[in-house]
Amino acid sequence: MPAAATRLTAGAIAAQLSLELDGDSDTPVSGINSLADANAEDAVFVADPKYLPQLADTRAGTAILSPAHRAQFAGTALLSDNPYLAYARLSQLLYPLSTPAAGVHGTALIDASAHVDPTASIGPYVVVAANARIAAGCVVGAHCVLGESVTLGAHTRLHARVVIHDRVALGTQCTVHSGAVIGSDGFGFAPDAAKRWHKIQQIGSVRIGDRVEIGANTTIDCGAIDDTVIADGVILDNQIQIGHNVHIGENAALAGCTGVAGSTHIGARVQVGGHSALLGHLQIADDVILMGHSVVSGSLRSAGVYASVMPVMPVRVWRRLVARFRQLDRRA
């Protein structure tokens, strides 16, 4: 368990995060830990009631809890109606990201026409092409490549080995993790009479809003004609594929290994479980929730929770069900 960047008291945390304090305001907090491994200077949290029995045995000095569960913890409590959100904010307070020193590393290659704000940090072996613009407070990690006319909004951070193709625009306070590729060609080809494929030039780009987080090895294709658009506050997990001309609405969240085919529009606040597949040219309404492994072949025009794909079961049961499916088809 790494030590926090700063050591605070429960009272100071309550004041900074606007939480209700019940207990000793001088209780020290030097880290966040699990219920099982915490010590007297650690904070823990309980968001799921199934973990409440562990409160009796934890050695933590401070716990983030719902007011309804206060009586089940003997130590100092930080009370919140949303303990998970309070935990998230505490993690940011105790473990802020380190910021490299401003400046351009001597091995970076920056085109003379590019603009790099003096407060930005450009790491080793970064390549920045013509007319790119990197705003104040940006961090560009080692071996990143930024194409022509790329723009990074203020305080956006690229981890090592991110590739951003020409004319892609990222807003402020975005985070892009290692291996991500933004603005690569969409999958557009036309067959001729002999079934040979002819590439369709992908002339659009990608527009990404503010406070977007893009996971490791995720790819976002440029638009075929219009741009691919990722709105403010979207979070994309690792190893996601976003096809050309996809639009993703504000504060949507897509979990790992999801694939979204071209020209699908995903509404605001949509949540997509891991390993889901969305076919192309669909409309997904605001506030839709897709369970993991969902396959979406038609538009979803109203909010709600949707699922597909049968859960795992013993193979003998699966074979019996498949046989019954076939019988139903023959009867039809």
The other form holds:
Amino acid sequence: MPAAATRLTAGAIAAQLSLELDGDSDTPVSGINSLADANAEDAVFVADPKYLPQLADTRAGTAILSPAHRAQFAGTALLSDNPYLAYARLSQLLYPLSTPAAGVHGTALIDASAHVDPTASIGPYVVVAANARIAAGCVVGAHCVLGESVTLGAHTRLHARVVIHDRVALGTQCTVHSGAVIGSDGFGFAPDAAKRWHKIQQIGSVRIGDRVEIGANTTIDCGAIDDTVIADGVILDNQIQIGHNVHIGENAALAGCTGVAGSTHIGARVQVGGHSALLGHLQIADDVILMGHSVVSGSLRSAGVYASVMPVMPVRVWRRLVARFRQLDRRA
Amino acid sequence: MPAAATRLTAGAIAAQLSLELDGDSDTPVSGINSLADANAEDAVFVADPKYLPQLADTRAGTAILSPAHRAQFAGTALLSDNPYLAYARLSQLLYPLSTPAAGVHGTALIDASAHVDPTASIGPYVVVAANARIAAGCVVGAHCVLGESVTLGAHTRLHARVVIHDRVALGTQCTVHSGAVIGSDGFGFAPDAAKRWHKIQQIGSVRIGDRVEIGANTTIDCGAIDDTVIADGVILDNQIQIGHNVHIGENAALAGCTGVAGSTHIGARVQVGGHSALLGHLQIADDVILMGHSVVSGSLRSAGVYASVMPVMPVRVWRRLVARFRQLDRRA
Amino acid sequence: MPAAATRLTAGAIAAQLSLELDGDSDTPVSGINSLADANAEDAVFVADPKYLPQLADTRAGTAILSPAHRAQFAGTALLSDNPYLAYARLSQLLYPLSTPAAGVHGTALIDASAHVDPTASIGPYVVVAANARIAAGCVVGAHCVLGESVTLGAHTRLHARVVIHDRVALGTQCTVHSGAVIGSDGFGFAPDAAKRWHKIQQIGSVRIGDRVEIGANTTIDCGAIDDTVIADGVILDNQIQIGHNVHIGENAALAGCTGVAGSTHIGARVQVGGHSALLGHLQIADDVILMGHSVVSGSLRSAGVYASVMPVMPVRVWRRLVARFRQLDRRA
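Any chance you could show the form predicted together with a further copy of the same chain after that form predicted on its own?
Below is the entire complex, every chain and molecule, led by the chain shown above.
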């Protein structure tokens, strides 16, 4: 855990994050730490009650707590009905992203017809094609490749080695992690009578809203004809695959290794557990929650929590159960 | 959807694609579009009968249709028994890939012993090692890295940021999407008595046929001793993992996020749904079709359609079912 | 299969690998090959008895065998109780990795505050940020990007196009394959009352031990507060996703396409089959073995072999079985 960029007091934090302070407002806060490792200048948080017993032993000077748990901590308390959110906001206050100097690195190759805002930062060995537009405050990391007519909204940040294909548009304040590929061809092929595949040119693109986060090595395909669409506030973890013409609604959250096949529409605020698979051409209603490793082969028309995970068992038990399962067909 | 590179007439398209025309052969066609968004200069297609009702309302001037559905469209018809294939061919006619100018970008580093055909295009910051051979008409995108003795057949195209390791051979007219890694080490280690792993040098390579498509961030390992082999016409979607010494037969198609473990042989024309897992050392017969999210733990000796997807259910129902499933062992 | 870098005799191999020789110690060995393709100067091995019948027909001059099988081979035998391990060691002897010349390529951009040992090799277009430390004998492939204060222990090798984020530490003799991303942000967000996601700055890092292997396009997230930890001797295959604050114990082995969600602790010597999913906040005991495509949704407190793979069946059978499975709830 690094030292925070700034050193604040509990009182200053309470004021900036609109939290109620109970204790010494001058308590210094120079970092966030775990309950076990914190020292007097660290802030800790308890969002899950199972960690409350550790509050008695922590050496932290400041803790973010629900008011109901205030009595269990002897130090300075920052009180919130949503300690996890308060912790998130404090993390942004204490550990703001470093912003590299504005300007284009001498090794970056920017097409003459591209527009790069003078406040943007373009890293080494970046390649930007014709008619791309990079807005104010963008950060484009080393080795990124941006295709023709790509647009990045203000304050969008690409980590090192992101590829954005032709005509993809990202909104403002997006974050794209290393290795992501946005706008690669959708998987569209037509078989002929000899079962040879004929490629369908993928002429749609990808439209990505504001405040979208895209994880490392995640891939998002362009649309076959219409666009693939990721709405505002969506968060995608690492190694997710989004097929052509998928739509993902506002503030949906997909955990790592999930795949969404072509033309599936995911509603707003949907949460998808890691390693899930959504087949193609489905409709997933707003506010659906899929547990980890869900497999969705039909549309889900109403909000609710869904699961299909078959958990591991000792292999001998498992083999007997699979045998019994196969027998179900005969016994019914 | 971008404007097409060329503007044709329905008559010219019928002639070039050997389709039957029914209507005004001078109907202009300047793009392909969806039924909902098309205008008079667009062509649309109907391959799935469920979209037939939209034909009455589309403003498209031209439609690719099965002869049986011709009466349902008032405009110019291009008739085919396989409208989906005709659409694929039209997409290639109207939206040919742009071909960058031949030549080697000034920032590309090409070993003196490598051979690059003068008609090939090598992008910025490409690195090509000793004895590589890049044939006529190849396009190597920005930031690609080609190892020693790599060969690319004529008109093969690598998108930005592809890594091809030493001695890998690709045939003609292949397409490799961004982030793919071909020829990385197979996962071969031998444990000693202390359960420490000793690496087995992976001395095989990867041989890839003609007209193979490889998706974004897909990985294909080199063989342990013999080669990993991908036959002509195979299409691989994004984020697929192909283990060492896998063989994939002609015109097989694997959808995204599928993993194939070492030494499994997949027959010709096999189709694998997305997010499937094939364990190692299996034989999959020609023409097998695996539904999405299939898990294959034994060889499949005959053609047919297979599935193992257990679809999501509301979590309370699911938990009861898993409990019942566990009880099967006791009840039998 | 390439020619070996060196040409040895069976006697020299026996001496160097401490194997018992039975036969002509002058038998030349210039490569390792498969039983089917070997010639007189090749060594073969038999670790799995199912390949024993091929020993009669191989043209190999030398074979690595268990003493019990010696009689089945007419040529020179190298005897070991663990032929697979002996084969691994021979592969390293005959096919040592080529080591590029020491020094920094003229196109590499190394921050002035970074330290690169003069015996290390830094490839073209590499970018190394402030205060990074690259130890003796390291090899950093083309297009790698190393963040601030990254440390690489002696003789660690990064293949082309690896990204290592700020403050990540790798030990000695590690190998990282192309496309891997180490230290990307963990997936940490707190929802507010409107279900908008607020990012939690991920201030931990990743600590990786000695002799760790990390596969192509694998991603390892940095910790939220504390570090993500990969112990000595761990081997990770391609396209694995390791969430924030995961711990993986010594000599564990994870096969391809596996995902491990945040804060799960995996014990020493655990083996995870390909395409497995481990949910978050679990404890997996030392020496657990998970079969391919396992899904782990609860802690596993004791060593043993576990499975949850539901194998494919013909789709008609499968659909009936799923229907029966759903009925279990009613019949119980």
